[in-house]
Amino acid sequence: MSINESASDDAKDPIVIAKNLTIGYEEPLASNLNLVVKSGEIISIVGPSGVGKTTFLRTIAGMVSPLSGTIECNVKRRGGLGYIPQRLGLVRHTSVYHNVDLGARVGVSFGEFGLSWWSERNKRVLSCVEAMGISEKIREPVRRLSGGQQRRVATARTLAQRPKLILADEFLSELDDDNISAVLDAVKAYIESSGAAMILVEHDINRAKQVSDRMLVIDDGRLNPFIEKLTIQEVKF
C-alpha cells in the first residue's frame, strides 16, 4: 500500500487515484505524486507557497493536464465534482440565493425529480444557506457581503450541488473561529452522510487538523505524509 493511502476502510471505493503524477505548466512544480482518496475521506494538502498545491487541485479537477503520470477521478463529469477556488467564482451582482441555486441546478436532475424539480432545488438552497449561517443574507447581492460571508456562500453553493468529490482551495480563510466551526461541522456532516470525499488546500496547519483524516505535505517537489513533529518553520510556511 502507498504511504499516501489510508490503512483503514480498505473496502471503500476509491474516488481519486493519482499515480506517478508530475504537475506544472511548462516546467514541473512537483513530481512522483501518488495518492488514493476513498469515499468518506477528507484530505488536506499543506506546504510552502508556490509548490503546486493549487495546481494539484486543478489537475485533479481536469482544469490542468498532468505533465506525466495518470489521474483517475471516479465521479460524474457534470455535478459529481464541486470546486471552491480561492477567488470563489461567485456572481457578485446577484443574490446569495441565486449563487447557491447555481449549485443546486447542477445537482438536481429534472428527470429524477420531475415536476418537483424546482421544489427540490429550493429546498437544497434554503438548507445549505441555513447550514452556513447566512439565511438573513439570502436576498442580498454577493458584492455587499464580507469576505468571510462570501466564502460561506461558495461553500453553500457546492453543498447544494451534492458532489461526490469536493476540491477546496483555502476555503476557510477570512472566517472567524465560530464560523470555521460551523462550516466544518456542516461539511463533515455532508461527507459522512453522502460518502463523498474532500481534498482541500490549507495553509493553516491547525485548521487542517480540525477537519482532516489525513494531512499531506508538498515540499521539495514531493507529496509526503505530514509528520506531527514538523513545525511550521520546518515546512517553510
Second form
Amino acid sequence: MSINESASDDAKDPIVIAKNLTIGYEEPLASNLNLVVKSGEIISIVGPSGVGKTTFLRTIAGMVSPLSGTIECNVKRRGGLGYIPQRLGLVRHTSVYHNVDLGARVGVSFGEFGLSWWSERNKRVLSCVEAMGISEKIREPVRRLSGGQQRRVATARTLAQRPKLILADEFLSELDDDNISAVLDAVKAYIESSGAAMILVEHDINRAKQVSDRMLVIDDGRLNPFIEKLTIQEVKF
Amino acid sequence: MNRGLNRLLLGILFLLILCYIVFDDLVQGDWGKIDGAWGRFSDFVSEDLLPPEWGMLTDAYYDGCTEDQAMFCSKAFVGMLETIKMAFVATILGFSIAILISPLAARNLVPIWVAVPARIIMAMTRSLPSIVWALLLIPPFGLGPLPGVLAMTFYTIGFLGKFQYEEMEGVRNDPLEAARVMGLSRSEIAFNVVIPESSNSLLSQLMFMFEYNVRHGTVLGLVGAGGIGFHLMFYMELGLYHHAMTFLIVIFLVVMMIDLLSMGVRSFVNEEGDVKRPSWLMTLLPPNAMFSNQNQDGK
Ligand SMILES: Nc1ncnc2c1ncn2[C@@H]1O[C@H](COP(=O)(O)OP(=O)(O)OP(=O)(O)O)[C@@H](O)[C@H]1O
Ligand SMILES: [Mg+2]
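Having seen the form predicted on its own, I'd like the form predicted together with the partner chain now, please.
Full complex below, order starting with the chain above.
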C-alpha cells in the first residue's frame, strides 16, 4: 500500500483506490477487488465467515500486503486512519480515558494547536466519551465494561482521531438496536461534517443495506448470488 | 491406572536413572563419605549450632548503641535491614533500567537488528550471578553495600529484562495493530499500549525480583558486599556457630515473610477479572475451613 503523504483535503479526491486487488496470506482469498471510496461515503463489506473481509480491511490499513494489484490510501500517516478491529484492540487494563486519549494523541498535534494542544487533547477525549454515552465509566478500566460499552470506547477512540477514513470490523455486532442508532448517528454526523469516509464489515446483509451507501460483496459461492442496486459488485473466484 | 500417568512415571524413572549415572560420575564412584554423614550433621547441629546465641538479637554485640534501643541495635536487625534496603534499591533501579531496554528487545516492537543487540546487553548482565558481579565490583568500589547494590542491579537488569520482553512479546496482537494503524510511534506504542497491557505481569515480576534479591542479598555479604551475610560470615570464620545460627534463623524467617507478602501482592495484581478471590492467608487454611465458616453464619 502507498500512503500518500501529500494527501490533500480536497473532498473530491478519492480517499481509497483499490485496483485489481488480490488479497490473502500465502494463498489468495479473493481477487479482482476494485473499490473507490470518496469523501462522505459509508461502504459495507459483506460476505460469509472466513471469506477474507477482515483481511481486506487489514490490507487497506497496510497491515497485510496485497498479493497483487494496487491500493492507495490518501490519508495522513499519523491519525488519518481510524481502525476498530473485530476484537476492538483496546488496552484492557487502563481506563476508558487512557484508551480514548490514544486517539486524541494522534489527532491533536502540537504543530496545529501550539501550546493549547494539551487542553485540546483533553477536551477532545471528554467530548468523544460524552458522545458515546460512557462518561460515567471514564475512570473505569476497560476490562470491566460490557462488550457493547467496550465497542463504544473503541468508537470514541477513533472519533478522537478525527480520521479521514474509518475502518470498522463487525462494527455493529454486540450492540442492541438503541445502541446501534446512537453510535451510528454519532459516526454519521462526524462523517458528514468532516468529509471523512467509512468502510465497515457487516455480516448481516439487511443491516448493511440500512446503514451504508454502497455494499461490496465478497463471495466464494456460498452466498446466494444477488445484486441489489446497492451492490456495486460481486466478486467470485 | 491410566496410561498418561504410567508414561509420566516411566519418564521420571528414566530421568532418575540418568541422574544416578551422572551423579556417580561426579563423585567418581566414591560414595564412602555418605556413611555416617547424617550422624556428623546432627552432631554439628545439636552441638555447634544449637542453642542459638540469642544475644545477637540484642545490642550486646553491637557498639555505638544508645540505651533502650535493644533489638533495634542488634547485628541481626541492622544487618537484615541493610540487606532489605539493598534489595529494595537494586530492584527498583534494575526494574527502571530494564523497562527502558526491554521494549528494544521485543520482536513485535522493533526490527531484528535492534532486538539482537538489546538482548545481548541483557544476556551479558545476566550471565554472571550477582555474587560474581559483587566480586568484580569490590576492588573498584571497596567493601560494603555499594558494590552489593550495583551487583544486584546488574543482575536484575538482565534477569528482569528477559521476563519483561517475553511478556511484551506475548501481548495480544489487536491493540498493537490498532495502534500501528492509528499512526502511534513505536515509543508511544511501547509505553502506552504494550507496557500497560502487560502491567499485571510486570508488577508480579517486580515482586518476585524483590524477594529474589533479598534472598540473594544475604549471600552477597559473604564476599563482603554488605548486609546480614557480612555478619554471618564474620562469626562463621571465627567458628562461633551458635552466633551464626541466630542469623540463619532471622534470614529464614524474613525470607519466609517476604515470600508470603509477595505471594499475596502477586495474587492480588494477577487477578484477571475482578472476582474476589480468597486472600493469601486463607490459602494456608485447610480448604473446608472457609466453608465451615460460612455454614456457621448461616445458622
Ligand atoms: N494472519 C493470518 N495468516 C494466515 N491466514 C490467516 C491469517 N488471518 C486469517 N487467516 C485466514 O484467512 C481467512 C480469512 O480470514 P478473515 O479473518 O479475513 O475472514 P473474515 O471474512 O473476516 O471472517 P469472519 O466473518 O469470521 O470474521 C481464514 O481462512 C483465516 O484462517
Ligand atoms: Mg472478520
